[in-house]
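As a starting point, one isolated chain is supplied in structure tokens, in the form predicted on its own.
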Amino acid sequence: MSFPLLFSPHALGPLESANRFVSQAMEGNDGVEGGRPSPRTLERYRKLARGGWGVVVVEAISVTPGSLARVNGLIMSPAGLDHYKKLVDAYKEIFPQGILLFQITHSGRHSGPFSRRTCLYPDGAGDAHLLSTDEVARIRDDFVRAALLSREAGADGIDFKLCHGYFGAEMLRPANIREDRWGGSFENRTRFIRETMAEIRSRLPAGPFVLGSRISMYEAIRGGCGTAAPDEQVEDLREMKDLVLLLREAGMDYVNVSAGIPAITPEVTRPTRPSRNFYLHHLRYSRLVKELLPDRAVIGSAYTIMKEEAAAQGEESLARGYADFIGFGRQSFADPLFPRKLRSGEPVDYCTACSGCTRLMVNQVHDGCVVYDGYYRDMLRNLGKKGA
């Protein structure tokens, strides 16, 4: 099959993508001192460039060195700027027409034990620092700085991470009942993204630069995104619809639609073999967002679990208007050359949904595909020998 829509160009804000394939942000946990991209990091993105993905989102780059989810996670800082320029250059040298976005984030309550775990509201665990009003304001400044540094590094845009249980998503939840300007009402809970985006837009230099965000439409936790009240569990997307419209008003060029929290409700985020049909929820979410945003780009997620059927499902989703771009996470680990191989008719290494990459991530070692890449397969075996 030729998949004409998947391989057709499409606008992403001020830019045009070569095709509709999106390599979603996947953390390799292979940064070096100061959160700089390592030679291994650069090689991972060179492989994606060779694959010819229309859009590549560089994995969760922290806006602060203080709160990290991965011990070798990437950090955006002035000191590391030249290394991010090298990452952009390495990618663009191979695929200059590819759109390279930096996902900026703060890990919040999902920061690792080696880091500073923070929260916006108490969760009963008692092991996270409750952020003050001023501390939240400083984090806002960190996001602005990271966005401007991303532009200086040569990235084509940023993905503002508001998904998967991290700081940005926690801020939006109905469960965020803090009594200052950052919590309680929907207006207060969306103040962070509104103010941050306004300042980013006002300070960006002239020229094309894509602004977008990945969101979890429904987190599947009590009081989480996609519920109606702090004590509710049942899906209710009224607030999330309002958020999507707010993101457009804030100047977002696209919305990347996801769901769940990988550390808590993982199958909602990335369906597994037994929960394969959960991908239908993602189709529903992206269709809803596209109906709300006919004039913005929408990226759909969870296509990896479809394996050999993923391209056909992606083509159908584009034809039906459920999304404008088709996102792949684990598949980009399994076969970074996926779009190129699909177009040329070469055999594709499809993700088996074995969760080996998740096990590597949980154990805080370099992360990648344990089925098709011997380096990561050996790493998993070594974990087994250690009893991890």
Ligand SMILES: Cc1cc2nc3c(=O)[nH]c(=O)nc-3n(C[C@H](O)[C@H](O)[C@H](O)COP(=O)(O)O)c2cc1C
Second form
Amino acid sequence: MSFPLLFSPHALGPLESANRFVSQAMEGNDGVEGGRPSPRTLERYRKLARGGWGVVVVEAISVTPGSLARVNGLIMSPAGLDHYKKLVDAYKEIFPQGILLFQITHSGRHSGPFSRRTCLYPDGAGDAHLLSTDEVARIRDDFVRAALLSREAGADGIDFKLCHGYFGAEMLRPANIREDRWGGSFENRTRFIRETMAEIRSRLPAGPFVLGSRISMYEAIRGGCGTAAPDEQVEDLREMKDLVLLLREAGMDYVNVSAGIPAITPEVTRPTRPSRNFYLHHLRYSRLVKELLPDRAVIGSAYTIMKEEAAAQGEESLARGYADFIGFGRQSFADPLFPRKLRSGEPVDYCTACSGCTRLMVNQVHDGCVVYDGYYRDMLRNLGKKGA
Ligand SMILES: Cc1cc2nc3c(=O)[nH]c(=O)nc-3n(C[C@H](O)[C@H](O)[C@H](O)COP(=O)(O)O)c2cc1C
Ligand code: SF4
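Next up, the form predicted in complex with this ligand. The previous block was the form predicted on its own.
In what comes next, the whole complex appears, and the chain from above leads the way.
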């Protein structure tokens, strides 16, 4: 099978991607001191460069040291800039035409105990620190700084993380009933993204730079994104449709469509064998977003669970206009060379959806594919010995 659409070029904002394969952001939790990418981090992105993915989204990079979900997570800082330049160089040396985006984030209430757990509203956040109006404004400035530093490091763009239950998603959801300028009405809940994007756009130096965002269309929690009220849990996408249009107005070149909160509703974000058919909801979400954004790029998520059928489904999604790009998360861990192998007909190492990589991640050790990479297999074995 040749998959002509998957291997065809397509615009991503001001740039053109060589093909429609997107390696989704995947935390490897292997940064070093100060949240800098380590030699292991660089090696992971070298492998993806060899794989020929049209777009690679570098995993969650925290905008401050105090907003980390993983103990070895990446942090964007002026002190780490040279290390991010090395990461870009390592990738571009192998695949100069590849588009490398940095996902910038604040983990909010999902920050780890080694960091600073914060929340925008106290409900369900335990002892997390309730952010003041001014503290939220400072986080806005942190996002702007991280975007500008990403540009300086040589990234082709940023992926503004508004998904998966982290700060950006907490801000948007109806359950955010703060009474200050950051909560309550839809206008207040979207003020953060509007103000941050306006500032980023006004301060970016001239030249092509992709601006995009990843959203969870439906978080599957009470009052979450994709519901109609703070006490509602049934899916209602009216507000998310307005959000998608607002993102376009704010200057986003693409929307990466995801769902769920991995820490609370993981099967929604990444379907596993028993929840395999949830991929159909992802198709529905990306089709809806594409209908709203005919003139912007849309990336679909959660294709990994389809295994050998994933490429054919991706091809069909492109043909039917459900998405412009097909995103793979776990499959990019299982086989970083996936697009190249598909093209050449070499056998692919398909993700078995065993959740081993997730287990490593939640145990706060280096994570990667435990099925096809001995380093991570040993890591999992050691966890087993410790009974974790
Ligand atoms: C180990 C692991 C790390 C992840 N890290 C990130 C991340 O940094 N940012 C993000 O937006 N999603 C992250 N995700 C979610 C994936 O990008 C993707 O949305 C999810 O795995 C579903 O896609 P798939 O079915 O192709 O794997 C992660 C998932 C896993 C399993
Ligand atoms: S560890 Fe399991 S779930 Fe993770 S990428 Fe490998 S095969 Fe897939």
